[in-house]
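Form predicted on its own, single chain, as structure tokens, below.
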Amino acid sequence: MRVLVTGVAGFMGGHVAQGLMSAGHEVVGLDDLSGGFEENVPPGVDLRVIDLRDGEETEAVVVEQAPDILCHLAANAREGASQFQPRDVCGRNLMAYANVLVPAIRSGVKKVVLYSSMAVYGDQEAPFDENMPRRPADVYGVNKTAMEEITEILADVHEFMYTIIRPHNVFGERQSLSDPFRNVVGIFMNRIMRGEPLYVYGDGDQKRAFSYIGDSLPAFLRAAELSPELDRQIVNVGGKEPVTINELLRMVAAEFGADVDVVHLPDRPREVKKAYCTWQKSEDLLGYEERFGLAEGIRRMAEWARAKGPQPWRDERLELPSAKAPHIWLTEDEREEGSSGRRSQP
């Protein structure tokens, strides 16, 4: 079948495209290369470099390709930064999705796999279960909530299959090491390789569950199958054992044999303290299995990161610079004096 993968140059998109091709599918990939890298696109993928915020150009490409399956991974997935980048987050999430979904439906798409996020749960009691209501606490979560609901509504009216998966804290090889706003495992690794201190928001006791890409990918690929039992299902896909950010930091530092300085910064606005999900449904429906786990995943990603070497940080201005934003997200002229935080040892 012909599968259209948006965000194909991203970390997850590249892995998904490679897996789909290995399964015998023809893959067409869309990406504007704003957050991904062309080297992530597997050989054999028909890459179209396109900004999905451009409705006319996107429609022309999607109608031309007429995909059987749409796997939508394109996103600005900066949950914490979305309060300071609302226009970019809305454009690269909700509007980009609508620009792809409408022509895909018109072209007769059989199935949509929407890569959503546990951000739709907001600040509820963890672990988050798929039956919980959507109560987003940030701009990114609001976008993902709207994307899920639009999918449900249009599928009911226009009769196509869909599976919504909520991946969370996926990490591994090909992940960006240069994005200062997201992907804490990659941020820690790059800072260690650059000889910089590791920044931790608040006390570092936030709890998260992390999933190595080698564990998540088989479930992602299963979600793309045209199976009636997967139709109209929402499934969490992520790690089974939550850890604190402090614990994660120590694991990453130990893998690099690094004696690092840790700088504690104020809590990020609207950050959920405990955010991890149930996993039973992913086992039952998608065959999720942790064959590698967190420690082995960190080891494998660290090996890849060392081979790639330290990366320069992306220099990017916030749309709404504010004293409430972590000072490390601000340019020099935007930073206020006296926001350096307190130092400790891990």
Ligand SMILES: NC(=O)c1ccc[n+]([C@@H]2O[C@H](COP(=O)([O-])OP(=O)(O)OC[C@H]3O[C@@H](n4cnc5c(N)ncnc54)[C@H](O)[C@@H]3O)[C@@H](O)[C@H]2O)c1
Contents of the next structure:
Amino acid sequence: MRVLVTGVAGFMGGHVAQGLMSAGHEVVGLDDLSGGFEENVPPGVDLRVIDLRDGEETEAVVVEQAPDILCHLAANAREGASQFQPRDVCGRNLMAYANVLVPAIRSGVKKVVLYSSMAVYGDQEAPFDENMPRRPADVYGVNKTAMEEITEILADVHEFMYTIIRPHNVFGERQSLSDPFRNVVGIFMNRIMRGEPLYVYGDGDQKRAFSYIGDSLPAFLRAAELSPELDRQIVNVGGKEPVTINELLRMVAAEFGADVDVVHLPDRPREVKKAYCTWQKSEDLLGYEERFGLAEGIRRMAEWARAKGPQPWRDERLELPSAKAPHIWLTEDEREEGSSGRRSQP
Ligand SMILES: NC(=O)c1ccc[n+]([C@@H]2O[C@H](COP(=O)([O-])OP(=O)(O)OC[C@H]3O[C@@H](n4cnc5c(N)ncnc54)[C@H](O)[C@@H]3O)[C@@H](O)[C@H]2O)c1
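Mind pulling up the form predicted together with the ligand next to the form predicted on its own we just looked at?
The complete assembly is shown below, putting the previous chain first.
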């Protein structure tokens, strides 16, 4: 089959593309390299560097490729920062998806796998179950909610198969270490390697369930199969055992054998304190299994991160700098004035 993977230079996109190729698929990948890296794209994948916010260019590539299956992973997935860069988040999530989906349907796509997020559950009581209503609490979650609903509506009208997966807190090799706005495991590792303190929002008792990429990848690949039992299904994919951010921090620090300074910052606006999901459906439908688990996953990622070495932080301005943003996301000028200015190193 010919599979189009968007976000192919990202953390998960690169792994998914590699898995699909190993399964014998022909893979074409789209990415604008805004958040991903060319080195994440496995050899043999036909990479097209393109910004999916450009409707015309995207349409031309998708129509030319006429994929059988679309795996859509491209995103600005910074949930916490989405309140401070809403335009970028809407462009790289909802708008980019519509630009890919329309020509894919027109070209006769058989199946769409949409990578959504547990952000669609908002601040309902954890564990989040697939039957709960969508009730997003942030701009990123609103985008993923709209993307899910558009998929359901268009699949009904235009008749293609789809599976929506809601990954949560996946980590591992190839994850960006340099994005100061997201990927807590990678941020902790990079800060330790750079000799910087570790910042924790609030008391650190937030609960999340982390999943090593080696554990979640088989489920992602199964989701791309054209099996009727997967059609029109929504499945959470992520870790089974919730841990607190404080516990995670201790595990990462121990792996690096480092004495770390921990600095607690105020809560991030609209951060959901307990966010983890049920996993029975992922086991039953997608065969999710924790062969590695959290500790072994951290060990493997740390080995990769050490080989890569400390990375410079990405320098990026927020669209809406505000005193409500964590001060480490603001430039000195923004901290003082709450207006524009260049972002300094966190
Ligand atoms: N990693 C997780 O724990 C997690 C959790 C929930 C949901 N997800 C979802 O899974 C998907 C993959 O996540 P990830 O962690 O690999 O993210 P990532 O940031 O590593 O990858 C996203 C990729 O999309 C690309 N991209 C962004 N805007 C683009 C545009 N306009 N045109 C073309 N390419 C563009 C980026 O360059 C990047 O390579 C995303 O949709 C994300 O929302 C991930």
